[in-house]
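Below sits a lone chain in structure tokens, taken as the form predicted alone.
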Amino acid sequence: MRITDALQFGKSKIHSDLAKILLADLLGKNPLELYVCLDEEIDEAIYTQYQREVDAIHNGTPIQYAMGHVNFYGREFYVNENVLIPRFETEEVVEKALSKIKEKFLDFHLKVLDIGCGSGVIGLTLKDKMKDLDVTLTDISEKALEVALANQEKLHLDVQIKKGDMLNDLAIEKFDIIISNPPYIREKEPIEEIVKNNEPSIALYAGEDGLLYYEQILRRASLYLKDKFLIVFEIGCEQKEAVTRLAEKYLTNIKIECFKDMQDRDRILVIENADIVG
């Protein structure tokens, strides 16, 4: 079996980027370099890994999950159905996270708590970027947390994962840093179908109106925080006004900022402590 015979099969079931994204992938390949070799001869395994990936993709799997992983800040993590598949936004998140780790304490060495972790991508990229972070890692689903510790040991990285929802059950320890990109859509909020087909509702849903565990965290969150403290919330475009009032009903003295994504939507919601600096 030649790559271009490969190639030939994908592209009859599934879009030709797609076909040439997975083949490369299980080739070790940039999909570029396969036009340099269309006539290498490829191994009946790989091959036949590769037809399962394209009738997955073509009976409505998304491509990430058909591969098994997905790209996140430059590291490579595992995701299945249990997880959702991390967004380009939550790696912006992240970078604002650090940035505002970098600007907001002198000393590094911080615990900090990620809730609803699902495949970890957060928490572990924190902790991948800064070393002396202490990071937890929280979720309700036992099978999310299967994957999260996969991806822990596969980037070698010391976290603690434990089961929790949200703060509801979660014993109680003082943390300078929350983190959550919390589910927060709305229950009757039109998704794409790709989506709400493939990926786990669990993850997805926060009630009628997609606030529901914003509030669950902030209602508990003193009982978890320092007295200089961040919280950094990923947060559904049109939540900005929302999440902060929640988070002035719950926590006082503070200072609220809200970031815009790349395509210029408030995706970033930070909370900090007003009256501690340096």
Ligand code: GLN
Second form
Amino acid sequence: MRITDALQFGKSKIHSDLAKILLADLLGKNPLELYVCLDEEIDEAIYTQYQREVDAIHNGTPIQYAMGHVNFYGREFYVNENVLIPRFETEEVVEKALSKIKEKFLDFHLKVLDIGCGSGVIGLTLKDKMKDLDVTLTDISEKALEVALANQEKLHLDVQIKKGDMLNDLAIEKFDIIISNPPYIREKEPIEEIVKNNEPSIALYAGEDGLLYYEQILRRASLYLKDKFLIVFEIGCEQKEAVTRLAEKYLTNIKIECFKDMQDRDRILVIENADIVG
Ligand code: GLN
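What does the same protein look like in the form predicted in complex with this ligand, given that the last one was the form predicted alone?
Time for the whole complex; same chain goes first.
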């Protein structure tokens, strides 16, 4: 089987660009490189895997699950149907968290908690970028934790990964930073079919108003935070006011800032202690 035949097969079932991406990924090549080696023979095991991935996409599986990995902030992470597919917006959340940490703290030996870690992209990327951080990742889903653990091993990062239901059952411990991209979709909110049919609903939905998990985190947050703290949330683009109100309800003497994503939507909420005077 040659590359050209494989691409032909792919094109008969899925968009040709996706077929190129799959094949190039399996061959360790860049998609554009395929054209200069169209007659090259493909190993049978690779071709079988390619066929499997083409069929999965043909049957409605997102390409990230079919390939089994995604690039996030320059590193490769495993993903499967037990975790949310990491989004570009979440890279922006991580970027903002990194710049806020550098702005606010002088010493980076800080304790960080990533709540609802899924594949682990947020907590693992923070650790990867700032090795002094002491990072704990939690998720309620055992199957998601398996993916986070696999990513920890793949990236050789020294973090703690634990089972936890938000802050409801976590042993009390004080953190400098809490970061989370919790589920935030309203129960009846219409979402894309490919998301609804493939991604774990436990990672998407958050009660009638989409605020359930922000509230669960914020109402216990003060127990887990040092006096000088940072909370970084990814939020739904219409949730700025509601999450701000929740933060003001449960925390005192705070400063709240909201940042937009590249598509100009309110996406990142940063809550921190107001400067300690004196
Ligand atoms: N923290 C993970 C991510 O941002 C998972 C989030 C989730 O499952 N809601 O991709």
